[in-house]
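In structure tokens, the next block holds one chain alone, the form predicted on its own.
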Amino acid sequence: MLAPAVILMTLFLITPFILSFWTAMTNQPLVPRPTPVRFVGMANFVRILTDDLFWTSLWNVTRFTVWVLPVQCGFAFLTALILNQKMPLRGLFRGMFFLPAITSMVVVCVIWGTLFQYPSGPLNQIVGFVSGGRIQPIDWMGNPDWAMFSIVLLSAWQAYGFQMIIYLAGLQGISEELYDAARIDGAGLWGRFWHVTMPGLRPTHVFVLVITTIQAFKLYTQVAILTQGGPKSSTETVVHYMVRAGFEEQKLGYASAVSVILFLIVLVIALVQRRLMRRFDV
């Protein structure tokens, strides 16, 4: 029964992934050329690790991940806690809050691009109204100090619904008997939250943190549509760097080497996260 799924995954996921390791050690172009493909060993990796733009892109995506994790996961957790309570139209609210997660990122970028318009976009008008005109219009996409922060906002808004659903499933998996026992023991609202809810969500926290980190390091669409890596490379990411090398410069071997490095980085981070979460019993 599993054979069809295993065969398809092997053909379209596992085999290309394994071949990318070999391609990374060649000068394979995107479009076949008369000159033969040569084995270059670790030359592509050396070029990548000595390229300042790669380190800039890695720093940018790390900065994005550090910013988006607390915003996205925190808001998802808070929303799940609220929507897990018994309230009128609870199902409707759950659907409304989940809607951005099933909306195409391209559409989200177009909408938020309109909100970020400089100088008279809706977001700048709100900032000016709230500050009484004391804060001047912000060039959200054109200012290197604000561009990545703007991408964090739209990314967290678009994707938090997925984490919210995961947290809701985790909350509903906690037995009500545990809460009843805590009440009998005299635990208040905070005591039940800290000693029942948080331990019960331990596997959920680990899953959400790891999956969000992986998705954050794959940041591409927002950058490709809104900033193209600018201004001044302040939003250049590893995946955008890889796509430019592979498709614009037609260096498939070089791009494959970037993908291998990114895979190893994400793998190490995910393993470290799981180990730390278990060690600190979160």
The other form holds:
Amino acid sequence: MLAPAVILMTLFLITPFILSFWTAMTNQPLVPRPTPVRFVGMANFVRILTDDLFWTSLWNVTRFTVWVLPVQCGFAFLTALILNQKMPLRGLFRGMFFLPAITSMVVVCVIWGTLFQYPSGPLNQIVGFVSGGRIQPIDWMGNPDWAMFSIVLLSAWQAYGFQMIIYLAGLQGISEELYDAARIDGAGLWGRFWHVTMPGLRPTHVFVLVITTIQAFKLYTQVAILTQGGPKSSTETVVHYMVRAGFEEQKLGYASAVSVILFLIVLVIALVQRRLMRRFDV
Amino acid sequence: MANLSIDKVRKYYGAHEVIHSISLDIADGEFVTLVGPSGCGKSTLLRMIAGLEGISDGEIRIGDRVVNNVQPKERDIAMVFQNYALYPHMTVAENMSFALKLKGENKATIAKRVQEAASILALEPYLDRLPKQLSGGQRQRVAMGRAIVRSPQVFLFDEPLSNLDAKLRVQMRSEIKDLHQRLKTTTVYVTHDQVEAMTMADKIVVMKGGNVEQVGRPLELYDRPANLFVATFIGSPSMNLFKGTVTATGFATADGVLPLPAGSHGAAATYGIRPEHLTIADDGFPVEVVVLEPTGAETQVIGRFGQQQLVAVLRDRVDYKPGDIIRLKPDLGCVHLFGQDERHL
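What's the form predicted together with the partner chain like, now that we've got the form predicted on its own?
In what comes next, the whole complex appears, and the chain from above leads the way.
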């Protein structure tokens, strides 16, 4: 019964993982060289952990995660709350709000790249108009202080639809009877939100926060297309750092070591999630 | 406690009328069941009493107060829902005290009222448990406890037993009835189960398609149904009906003649006899046995009178085989005749 699953898991998950762990302890290049591949032990890991750029990239994804979580999840939650109300054309609105999530990130990056143009892109024009010319055009992508914020903005816009759908499902899973009971018990709009909606969404909140965090730690496409890690490494991320090591510098062993570290980070997040799930009794 | 008065109440969803001018008076302390098939409007009417649905026309009064525009929390009612509607993250005690807390009662009063309700319902050992740690019957008791602590003027029950298994349903049925006898709070109870309605209510309101078909005491409805719908809805197994005309020899149907009581109304178009009012007799009409269902206390015979299927409930233990011809005689005092308009004659 279990054999097909075990075979597939072994072939496509366990073996590649063990291989990458093994590769991480060698000096394996991307293109085979005449010199034999050497076992280097923990040397790759030591080099990564002593590389300032790695720590910068880790700090950057942490920063990205801390910013994108409230923006993306908050917006998703808010839209889900609104789109869960009875209103005309609700289905159409749900579809529209979900649209960015099924749009290719490459397309999204091209669109936002245009919006972000310096000094006279649409976004700068709006900022200038709204502020009555008091705020000077912002170099969204070229200024190290703004680049990560810009990536946060477009990432949240592109991905919130997915979280919105999960929140909608969570909201629809809360029994109408509970709201009726709360109304009879004397709870107002806020009381019902606080005593019925929020407790009913506990598992959804934990799930959404965890998947968003994991997604955020894997930030790559937006950076690769729009900033290539710049300016001044202000948008360098762990995955971008890993891809550059593997495919530009052709150090497959080194890149594998980065992937193992990323795996461990994600593993820790997943374990914290399990603890949270148990703690919140979901 | 208070009386409840429903006066020419209507409910529209858009242009679609789902409750057609219903009027009903429920006396102080009375236990009334609203019964009818799915979609008859009984739950909608209950929700209108609770204030969970708006009233399109007419008036609802609790005591002397018109409550049409009063918020549910201010109507002084409590409601027990089909799926219990317990707050899953709150303990039994918290669930029961929630309404009092929102009302701003002091802690001592809340604790006392919860304790009283818990002792009435034998819930004391479970006060610190979460709803998911309780069985279906216990959850239903907590839902009732939540209603009791508020000492409301009217209890509303919306099919509270339909999620329980058959045995528990019977047990909870008597618990609710017992509770009502002790607290004497005016109660409106919605169910689609006519047995529940018959066994619990002081007064039954039979509804169909947003209209009240008949209001009366349980046995009144059983003995003298106002029309064909009530006749078939009340009583299990339901009343046998035969179409035909009154003749000099009896009630002539396509399948044969049925005996009529003396002085029967000539305009009768449907002849009704309850399964329990048929007995075995040599001078009865012939019925071919199709299926025999012995339950121990009685035996249900499903048979055929010509082309027409009928059911008889016999007190005696009988041993017939499918295909046997038996003779059944109706108790003439219990024959119901209905006119063309389906009304009882």
